[in-house]
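Only one chain is shown below, in structure tokens, and it's the form predicted alone.
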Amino acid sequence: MIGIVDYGMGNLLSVYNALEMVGADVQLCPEPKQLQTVERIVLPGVGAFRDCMVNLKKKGFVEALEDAVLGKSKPILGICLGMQAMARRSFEGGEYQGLGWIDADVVRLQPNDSLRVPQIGWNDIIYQLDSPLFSSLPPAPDFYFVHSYYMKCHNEINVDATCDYGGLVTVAIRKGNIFATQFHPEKSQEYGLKILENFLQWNP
């Protein structure tokens, strides 16, 4: 069982179809104690990094998630919002804290170039050719971007991927049994549900 961790930012449905696409039993949890019963977690997000924080401590979820995830070692995926909520703090609108899984800041895109921020639309990106997430994937995948801001990892080590967009962003982390996108997997077609699927039969 996969839950989707509902508090109130995010697109669920999609997500949602698309685990099931890979035949995933999957169960929207707008309850932290439905995080206890669940095998795997997927934090979704679309908003404000602000706004996310703040509805994952009214709702209880941060406690949840951390017993969940650090506790007891279940397999998380954090998509676009979700995964920089993982990080440490962000410079979204003011400097916010974060759940501080991985050592990192959320910044502004700022590309060299002409390039528009947000970023929007498809892109190629570059994986650790050892990642499990991205078994099976052709080299230089394409997957779907929708995002002013990203994670900036301290540690490379925790860099799963990069695209380049007017600059190298980091567009994919895993640290143990945590795993995230600033990318759409279920907006992006056949390369976004082997993603989903290598999810599912992930075993950190």
Given for the second form:
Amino acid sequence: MIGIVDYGMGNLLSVYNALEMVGADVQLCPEPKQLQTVERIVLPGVGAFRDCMVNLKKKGFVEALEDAVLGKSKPILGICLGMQAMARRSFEGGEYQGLGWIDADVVRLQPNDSLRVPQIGWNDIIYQLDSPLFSSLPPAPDFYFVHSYYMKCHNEINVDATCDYGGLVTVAIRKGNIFATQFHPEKSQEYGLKILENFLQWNP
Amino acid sequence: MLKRRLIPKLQMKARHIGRSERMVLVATIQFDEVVDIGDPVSQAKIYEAQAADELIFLDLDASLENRETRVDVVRKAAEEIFMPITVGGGVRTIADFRRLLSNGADKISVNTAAVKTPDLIERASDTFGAQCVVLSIDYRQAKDGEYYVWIEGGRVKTSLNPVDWAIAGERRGAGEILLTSIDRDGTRRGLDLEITRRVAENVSIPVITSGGCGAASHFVEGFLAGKADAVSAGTYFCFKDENTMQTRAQVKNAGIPIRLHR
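Target state, the form predicted together with the partner chain; input state, the form predicted alone:
Next comes the full complex, this chain leading.
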């Protein structure tokens, strides 16, 4: 059973549909205690960082996630804002504390040429060849992005994939049983579904 | 490198078949002369197979009471299609946004309501994030040579200039601009490169342009001369024996970064 954290931030249906498509037994988890019974967790998210953390706290998900992910080492997939939430802090519209699982700051995209912010569309990525999450993908696959902020890691070892957007941007991180993507696998057609499939089989 | 996007536009109208109501895919010429094409979800699946970059669903009857039917189309499409979906037509409130987003839409386009109540852009952007607020701007050239924004599905003229309105929309928090030239809609005589370029040069958010594509070269022009980030087309992909894969190859050959399928 894979649980999607349902905390009122964004389009859960797409993530749900995509996971079902690759054969997962999926459950929406509006209650933190549901995270005790699932084997894997997906933390999606669209919107503003501050609201994301406020909602996670308000609904009691912070402790439940820490228990499941840090305590019981359940594999977790963060998507977009769900990835950013794993950082120590974000500078989106002020300075806010995140879950602090990854030694990183969330900062605004500042492409060094005339590129637009938000980055919206398909960009190719470079991933760590030994990453089990990108297993059996071709080199430089395209994924769908929509974001104005990204996670800047202080520890290179956590970086699992990058893209070029007027400079190098971290687009996937991996640390122990934690994996997260800035792009949307659930919106990235075949390659995106492959990543979800890899996540279902991942045994960190 | 970020790729330019090709976005099929699925325009829909409600049709009564027996006692039931369903949404039908249509093509228009200058927002008029509607021709029925078929089922929007089936067509969306074809576009997915052809690896379109995104889809836009527009409900042309939005003023009428067919919202359930429209939500159904979005929900069905989202079950089978794993690419970004923008939905528009008759979106007036934050509740409309929430309803469509929770049924599978990724982005919502606003047009008439944004002109009538511009703070809807701010409120939606604050609530759901700028990335899901697409400001849709329909415009046409008047006899005096000036361009004006039209609302209510091209029936009501406003005093707004499309370039100024795009700039104002960005300032209010829109995450993307969708331009449609009513004059060129369905005519297949090429995009309005002038307005597209002026908007693209004056905003820092992505610009999707549409209205008038009839050949692959029109897409190339939209990217090069129009400086658009994405080109959307309805009639072109519906009718012609052209699909996004063929069009994509021609765009690629012109040296424009575009996603190639496999």
